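Take a look at this single chain in structure tokens; it is the form predicted on its own.
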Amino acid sequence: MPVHLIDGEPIAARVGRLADAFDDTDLIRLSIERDGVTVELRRRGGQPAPVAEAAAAPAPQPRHVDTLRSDVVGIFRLGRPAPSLGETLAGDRELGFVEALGIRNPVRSLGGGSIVAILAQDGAAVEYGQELFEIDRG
């Protein structure tokens, strides 16, 4: 739905525009930038209609995901090979290590299953409990 919107209206009523016609579709945020000034409008609470091919797709899998976490405070390093997303791990295997005092401490897979996030960087200092990988055990 197009809004026009007329340079001499007041700004409560040019907002209030943008908010009716932002409440007529499914958008969740709308940011509009102009003469160094932004406006954003969002959504709160409820969520937007669904779509219909939405509702044709299947259901999700419910997912077992376990949380690898720092044992201690170091510099986090990739393993070698270096782990991707989506790879499936056949059984336990170093994924990285975390480097502290120069003692390299392991984070190992502990079990088979499927790299679902890398949550922290090569190279970046991590802090004891910090989140690096998430497995999905399926």
Given for the second form:
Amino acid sequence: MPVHLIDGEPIAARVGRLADAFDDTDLIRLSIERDGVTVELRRRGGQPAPVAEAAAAPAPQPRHVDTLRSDVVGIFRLGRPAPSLGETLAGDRELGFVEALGIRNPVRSLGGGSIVAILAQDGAAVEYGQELFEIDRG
Amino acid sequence: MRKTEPPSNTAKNFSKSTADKRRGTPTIFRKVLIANRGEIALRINRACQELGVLTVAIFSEADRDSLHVRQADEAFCVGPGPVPRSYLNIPNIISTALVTGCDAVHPGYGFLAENARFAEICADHGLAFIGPTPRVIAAMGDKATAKRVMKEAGIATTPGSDILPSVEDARRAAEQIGYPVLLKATAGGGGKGMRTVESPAEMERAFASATAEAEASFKDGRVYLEKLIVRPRHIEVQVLGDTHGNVVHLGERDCSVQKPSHQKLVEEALATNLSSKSRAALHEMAVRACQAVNYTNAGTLEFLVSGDHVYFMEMNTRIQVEHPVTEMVYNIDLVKEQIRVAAGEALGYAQRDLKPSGHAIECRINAEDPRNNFSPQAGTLSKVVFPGGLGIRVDTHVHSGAMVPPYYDSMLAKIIAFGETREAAIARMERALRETVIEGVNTTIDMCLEILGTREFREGRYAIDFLPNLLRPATVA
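Okay, that one was the form predicted on its own. Can I see the form predicted together with its partner chain too?
To see the whole picture, the full complex is given below, headed by that same chain.
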């Protein structure tokens, strides 16, 4: 195994000396780059500089949630296997159906995402426009 | 969707009208779907409540906050605002009736009330249709067929044509009958799909607009022609038939105060200045017509009356907008009678038991601008105050803050005034109209007051050209 040298000194010896020196300071973090090697030291239990960290964090992306509604009046049935909360949908899938006048009207996910709400009970009468599922599209 | 706990399922609050007193315990329906909106949906809901029958309202997304939705025991949205996708959405309406466990459907007026196929579909799904049989609706609701049936029964009809498949057929028929003629929707009512044609040059345009309007209003664009009788009165007879072969009439209504679009604005019962010969002929023909087709449930035969000549015009196989004036003078709840007859009960009274008393007038309060060709108005009603007092009845679905959607008929309310005499009823109606406040849209209140104040109306000497003539000077100016 090759031994890395920093300024001609083995890396482990150099890091040990740096650690001793770091202990004698009030620093929380120390980063040194030399000869293509970066050494970073953090104080155990220490807090990173809060302002600098917050400014660097990416803003949360807005989630897109679709509501699937019934376009007929009838009896709502969950699909088989029954969809569950939090379930990830890889693509379009029949999540259930509304039975009206003996006709099965499928309720499809219309794409992938994850199920964040199931808003009608299996076997319940549903009206036109009634909310059935919420799908988080990411 | 809204559900409430069902009340006790026993009949309650029966009124003491003639019909109620003559019957024993009714065997009526458990739950009725009301396939309508507005004031007639509330009117049917009231009748059901008094009979101890549960109700299911249907509504469009535009009507979600309507009074009829709140007052029914359950309510289901059946579609978006436009009529074809909601109040004419037969699959969603039938499905609502089935999932809520209804055993009957009341169609009200307009929408699907005279759609024989709808009545048939109800029957196919084990739902009683509160109206005549599909066969009779098809025969009598179809105006051209109705005239043929009436002719065969020996009843005088206005000269007219069969269904006209094309404008060329319409031109040929008009030449035979002689101009002026009236193009009418065979599935029609309420003046929809009706056009006056004075000359051959007007036919093409009138035919196109009448068929388009009929198709949009009734899902049936077929039209036929009738000879235009000059200055007739529009007088109609209320009938009731049961499934045991009994038929009675409940007198006549004068509906000659009509807008230029032929829609009625003021109606009264009974008709004034009608010869005893004409009255007897009207009543006799109405009952004979019903017997000829084994008519059941409530219906109205419309006639044109010119002097002592009486011509059958058409039959409406449903409850009419103006039915309250008949209820007031006969003290019979026609909607309750419809429900009972549809449940198989016998009328329980004969013609000799029915005696009218007093006089009733109805004014239609519409969200319209009478001085701008009665153009319909939509918007929010910022303030609504209806009249009260002895002899005043208000059938309405609106209130302060209510929205008037653009999709539906513009009628906001019907004010009905009853008096011992016609003069008393007119005075009471004038007082009631002055008490009424509707802010936010233009209405027909002032127009109705103007009508009541004319010499022609006060003397009871007016024909169907009365209102168009009254409007004419203002239109010219």
